[in-house]
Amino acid sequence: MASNSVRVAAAQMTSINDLAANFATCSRLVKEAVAAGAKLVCFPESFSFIAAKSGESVKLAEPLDGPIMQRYCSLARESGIWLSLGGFQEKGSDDAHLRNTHVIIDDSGNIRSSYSKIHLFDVDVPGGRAYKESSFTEPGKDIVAVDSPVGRLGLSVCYDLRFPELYQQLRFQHEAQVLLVPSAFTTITGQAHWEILLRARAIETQCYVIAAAQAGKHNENRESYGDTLIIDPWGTVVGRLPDRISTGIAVADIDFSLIDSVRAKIPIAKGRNDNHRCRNSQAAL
């Protein structure tokens, strides 16, 4: 691995309402990354739990110091590395909603950032079943990047996937190199759209995209896509699962050089500047 790459790995998993379990499954997959060199390991939405029934998430919701959390902490400080943890139920503002919670830990156990989710999933999914996320989580206002040894990161959660200016302040507003999209994608919609919005993402901010994904059936109401993504900044797939729905953790290398090359040879940071002088000047007259 070239002194200008970091290695990354994003996890794939299949939660379910029982903290213990995917806790022991978030720990095998951390030790799976720390093997292969990782220095920040993604898991995906609702990592800590699923739940069967409506209203057990809110029940579970806890502040992001609270046990459930902390015990991500000395699991991140125990095995010396940085965790994405995609969707955390933190409890909201009153006792009828949470807030759906990316959180970042660094390799000493310590919460770096978070960030709450913005869009929420209130979709009728065509040939599905409706959504209404909003009936119990509150929506984030912030947008949030963070540093890291893997670059700077721009955080979002599953449904923001599907607003481009998200991202867009992400990359020319905040900075960001690697775009972490933590989700839990239905498996219509992920068939449809996951791979194709993640690499528009990836092409239009030209910067990396790492999207660890819920896969297979959580109960029988719930069944999510998979299909775990790392992608470069040029929209090429870098990291994959062989197996959609499968668990365990994709790899690959943050390449700090073809993220510069990329950004120099096209270079739509300078060609939005230059729009923006031009409607301006245009608006001035």
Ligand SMILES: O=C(O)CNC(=O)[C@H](CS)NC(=O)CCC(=O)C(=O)O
Given for the second form:
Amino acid sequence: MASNSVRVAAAQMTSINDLAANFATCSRLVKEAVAAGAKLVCFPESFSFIAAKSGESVKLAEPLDGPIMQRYCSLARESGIWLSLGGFQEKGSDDAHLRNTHVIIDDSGNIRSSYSKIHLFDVDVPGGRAYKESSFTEPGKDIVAVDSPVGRLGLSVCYDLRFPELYQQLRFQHEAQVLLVPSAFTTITGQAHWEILLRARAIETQCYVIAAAQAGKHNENRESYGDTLIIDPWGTVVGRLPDRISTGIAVADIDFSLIDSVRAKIPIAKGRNDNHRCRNSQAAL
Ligand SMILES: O=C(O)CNC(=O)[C@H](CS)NC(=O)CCC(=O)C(=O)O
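Write the structure block of the form predicted together with this ligand for the protein whose form predicted alone appears above.
Starting with the chain above, the whole complex follows.
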């Protein structure tokens, strides 16, 4: 490992409607990540629970200082590793709604930051079923980035991936170096779009992208496209867990000098400013 780099892990799992079983899986994967030398391990959307029946998630939603998140804070502290927990069912402002919240916990077990999913999955999947996440979920309003030992993290969740302006803001306004995209993509849309969208976000922001994925069959009606990816700022896939591996971790090194050199050689931050000048000078003519 180069001196200017630090190791991260991304977990793939098949969460079910059993909090204890999912916590046991997460604990096991955290141990693997620690053994591999990772400073941060990223878990997918709905790591702690995936409902089998409608209404189950809202009923079990808790505030971030509730017992479910407390257990994960203890896990981080006892293991001495940072956690990215993508897509926790956080209690909303009324009993009918939750927030789909991505939580960052440091290696002392403190919640450092949280981001609630802005773009909700109200989609009629071609050849699949229809989803209406907004029927039980309140959208977030704030864009969130936070410093960590593996660089400045830009937070997002799953369907946010299809809205590139969020990632542009994370890079150019919030100075993110590593974009996190915890997900539970559908099999149909995942096969068609997942890797392409993730690599595009990495290339156009010159950030690392870490996308932990749910994989396989959660229950009778629900299946996810597992293909956990870690992508470098040049767009190269540097870590992967293919769909057929239901549970495990992918590991890669975040190389800060690569971020700097890609950004220096292809200066798109400067290009954006030049563009503005160009438009302004035309307007002045
Ligand atoms: O409801 C839960 O338990 C957790 N939430 C999800 O799984 C969400 C909303 S239903 N799924 C997505 O955003 C899939 C996006 C996707 O597949 C795409 O953009 O193509």
